[in-house]
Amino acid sequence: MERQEELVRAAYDLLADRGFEGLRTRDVAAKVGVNIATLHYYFPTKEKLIRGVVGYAMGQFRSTLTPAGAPGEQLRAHFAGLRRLAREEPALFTVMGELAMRAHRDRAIGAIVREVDKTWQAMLAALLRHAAKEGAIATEANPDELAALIVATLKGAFILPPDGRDPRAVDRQLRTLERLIA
């Protein structure tokens, strides 16, 4: 399992540094110090490697979710965590932006991105529904539409070029969105 995680992390780092077009499986293998056959043992296709990268990235996003506390507190913690990731993990936004842009031209990547978006949006909608029941957000707001808006806001931040993606701007955008929801 450790070797598999090393390969995923190497692919993630290369995606962040070189973009999707610069991601070569031979470079991933070399970065970890294994041959290409070893990489293919763990990831028979580039799509499976990308699924691993997306899983790693989503793990970072899941780290912003706290299972304890009232739904409103969980929602505030999620927003705070997203702002933290924008500041401390800019590569995450670069990687997800690369994949979002590639999704328009690659059916397999598009399917992966849509699956992630659907899962994330459903989780957010459920959290927003619970927060609305406790009075932590505007009850007239549709949780599914709010979840879609949050995902779209972050996806918009993902696709900006890294030099145009100021973590302070992402922070302000997320704080504004949070205020509009509350």
Given for the second form:
2 protein chains.
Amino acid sequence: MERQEELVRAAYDLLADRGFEGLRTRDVAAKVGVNIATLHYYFPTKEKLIRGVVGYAMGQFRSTLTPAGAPGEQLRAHFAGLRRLAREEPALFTVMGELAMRAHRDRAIGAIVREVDKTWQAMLAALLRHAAKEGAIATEANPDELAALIVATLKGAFILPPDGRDPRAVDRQLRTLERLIA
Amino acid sequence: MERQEELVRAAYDLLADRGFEGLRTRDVAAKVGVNIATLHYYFPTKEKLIRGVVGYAMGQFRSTLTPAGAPGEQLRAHFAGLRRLAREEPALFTVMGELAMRAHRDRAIGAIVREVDKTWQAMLAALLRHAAKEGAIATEANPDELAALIVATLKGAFILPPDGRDPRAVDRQLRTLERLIA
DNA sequence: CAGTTATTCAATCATCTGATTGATGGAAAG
DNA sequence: CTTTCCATCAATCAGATGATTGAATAACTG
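Having seen the form predicted alone, the form predicted together with the DNA:
Expanding to the full complex; the earlier chain stays at the top.
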């Protein structure tokens, strides 16, 4: 793997593990087994490194936003994909949470997070419209507002404190939400 | 105001402003106009100060969890109260978000956050049961799961990055959620 | 008032942390 | 082979940061 990529991935892992509060450039370098100066060779400042992490995380997430399958199945598939991601790459959601909080204080990150949210929401709205046409949806609510609500709910579900290590808590909530709209 | 309380309130404000990442004991003391040693006189360690902030924030929030009014009106009143709180004390939600993230890494804070969430959720479930009996609710979903979902949604709604300074975004989502279940 | 306790402060520490510097080894270019 | 460029490292810096110390002051007690 490229040094640059290794460093970003290490920073990503440490961010998930300790949050921005505990993210240290030294630890990132150490995790890759490299001198601090080497880190600064690739990322002149900590900020630049963080931008790298943002790009990496958003890329990871974006890759889950292109559900395949028959139109009517897409919404279900998307939810299933999110459940799988929650199981297999929980760090991603922790990082997303950290970024969401930081977005309040960092305009650049805020813009990126909002942009991804908007894409996600637009995709959901489209799926909802599709599903509505097929009568697979029980509510007549505005698809855009409903999509915004789903995004908020999912973010909230993932941010909630780990419930006595019940990994199925998120799973259950996703299913409840699915049932509520379908 | 008591010194101790002043310090906690200052820390609370700074936490909302800069997150855990940017919370400095010096700044807390300075905000109160007091020497750092004075802060350490009341709070031997930064951790103890943070515990104070947790107690303060949770108290603030708990005080909003006792809606009044006719049983049938309580759910509506609770949502209205949350909307008002989002308008008038937005810092509380930022702090709750910070605590939610920290709960992943701090067992003590995790326990507190979970406990408050549980209380909140139980109250919501009771309200939902009431509302269901009166036929004021459209869905037959399990009140407990529905309550958990609402908690998640509200958390998510408040954590989402400020949308181009549209303070009504949260408002709109709360109304959508209300309509979806009622 | 004398003695004791509760607050507050100036000064200082030890450590942490992001960043820089100058040097070294190796690969690529001529 | 020599020159140039890339990647890396050891050493170090300056400023930040949580915490401590000992003294000064105020408030209370008997």
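Residue numbers count along the first chain shown, from 1. Rigid core (definition): largest C-alpha set, two forms, superposition within 1.5 Å. Since the model is a prediction, treat every value here as computed from it, not as a measurement.
A displacement of less than 2 angstroms separates the C-alpha positions of Q121 between the two forms, with the rigid core held in common.
With the core superposed, L14 shows a C-alpha displacement of at least 2 Å between the two forms. After superposition on the rigid core, the Cα atom of V151 is displaced by less than 2 Å between the two forms.
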